[in-house]
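Form predicted alone, single chain, as structure tokens, below.
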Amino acid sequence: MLSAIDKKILAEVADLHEIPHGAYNIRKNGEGAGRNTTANIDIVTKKDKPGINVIIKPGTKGESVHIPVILTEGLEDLVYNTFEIGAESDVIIVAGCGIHNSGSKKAKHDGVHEFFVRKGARMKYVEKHYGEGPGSGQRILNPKTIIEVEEGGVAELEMIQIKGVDHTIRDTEVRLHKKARLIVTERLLTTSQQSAESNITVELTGEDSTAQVLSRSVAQDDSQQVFHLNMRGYAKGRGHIQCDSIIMDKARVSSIPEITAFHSDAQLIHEAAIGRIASDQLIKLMTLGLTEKEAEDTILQGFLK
């Protein structure tokens, strides 16, 4: 039975406001709290460890499946999922955990998601974490997403981080196939003494495979955030990598982007930026009648969009 609180974070994870239609498995404090399978889409809870197995039917076309997880006060939970994207399918997949605190004791989750893309498939993969409640304790989210595309596809990654989470490290592993396509976006925005590590990997093996990562950031008050993006070519192909960090009162950010050539027709590029908001965006809206808290406000919910 989900409590209201429960359905609140399943709306800030997973963008649900009911139970879908399509295929879901929803997991509270370590345990299946709801699931539903369709024709083309499978969901198998593994037998040698605590997780998931969701396979998707070469072909599939149009469907989602939502993979939610919330925790509470005093609870440490570690789930390692596999996804199987049937050649030629296009799917989206949205996964989220969302953690209730309202003690002193920390809560904890550890995902270890593994994707692959098998030939000609489409896949978009939402992950958002968010944290609430007024007590003391920790939340701390740990996702690791490991993902093989094969020949032809194509993994779109959107991974946010927007409310409440004292600490994580994100750990992004990608390796792409002849003419594999990556699309990476990130968002992320620490408070307080918050602290974020992201680390990126992406390994372009196959020929023509391309691979485009873009990472923004607010990191406000005494937060703490470094970010490791790895770009590495084996082969003809191309990479992008553009991280850019708004940085505001006594913040630390440290942005590292690196590429690495192995073949003469990898064409590679890095771009880093970490600055404040600029005085004359304030004025501009603030001249329009917003307050300065206001315009500060609307331009940092743009830059995170």
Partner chain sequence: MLELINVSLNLDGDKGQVEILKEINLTLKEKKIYVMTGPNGGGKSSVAKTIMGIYRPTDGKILLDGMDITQLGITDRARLGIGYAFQQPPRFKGMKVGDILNIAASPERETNVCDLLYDVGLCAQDYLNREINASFSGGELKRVEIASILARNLRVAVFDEPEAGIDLWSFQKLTETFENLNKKYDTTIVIISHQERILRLADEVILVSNGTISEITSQEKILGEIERLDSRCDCRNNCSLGGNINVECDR
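Show the same protein again, this time as the form predicted together with the partner chain rather than the form predicted alone.
What comes next is one chain alone, with no partners or other molecules.
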């Protein structure tokens, strides 16, 4: 049964207010807490290690899979999930992890997600991280995401961590085959003593593959962020990384770009910028009647939207 806290966390990480329609698998404190499969989407528990296999039949259109994870006690949870996105299908996968830690023990969730986006398939993957709870126990999330996009496939990733996660190391590895496309949007906010590291490696292995990575972050207080965005072009194709950070207070942000071309028709661009909120933006909003604090909040909210 889901408690009020569980429901609140589900709303934060998966925009779910009720049990979702379509396929879902809810994992709570290291155990299954609910599952539904559909005619086109099967979910089976792995036999050799903790985790699930999600199998989407070729040609499945407009269906969604929700796989939220809830941690409400000090616990170290590790899962391996595999997703088979059948050829020519078009689906949305919403994975979110929410931690409500009211104790003093560490609550940690490490997830390894592996995706096979088959020929001509289109997948949108949304991952939200959220932490809360009055306890002193740390809230830690370390997701590893491995994606293989076959010919003509499209993977669209939305990775959002806005609140309450103390430590995170996020590793994302993507391999693009012929005419495959990748669009990554990353949003990150760290406050107080939090630290976050995001490593994204994209390999453009197939002809005419394209990748676009757009990362925006805000680092406040004493928090720290490190971005290591790496694009490798092995064939004719285009890759664009844009990494934009707003730094405030005593925070620290490193942005480490790496682009490597192994082919003369690989076009790779990396743009990285770190800076405080532009003062003319603040002034403009203040001339419209906002206080400095309101202006700041408005700018950050827009930036992270």
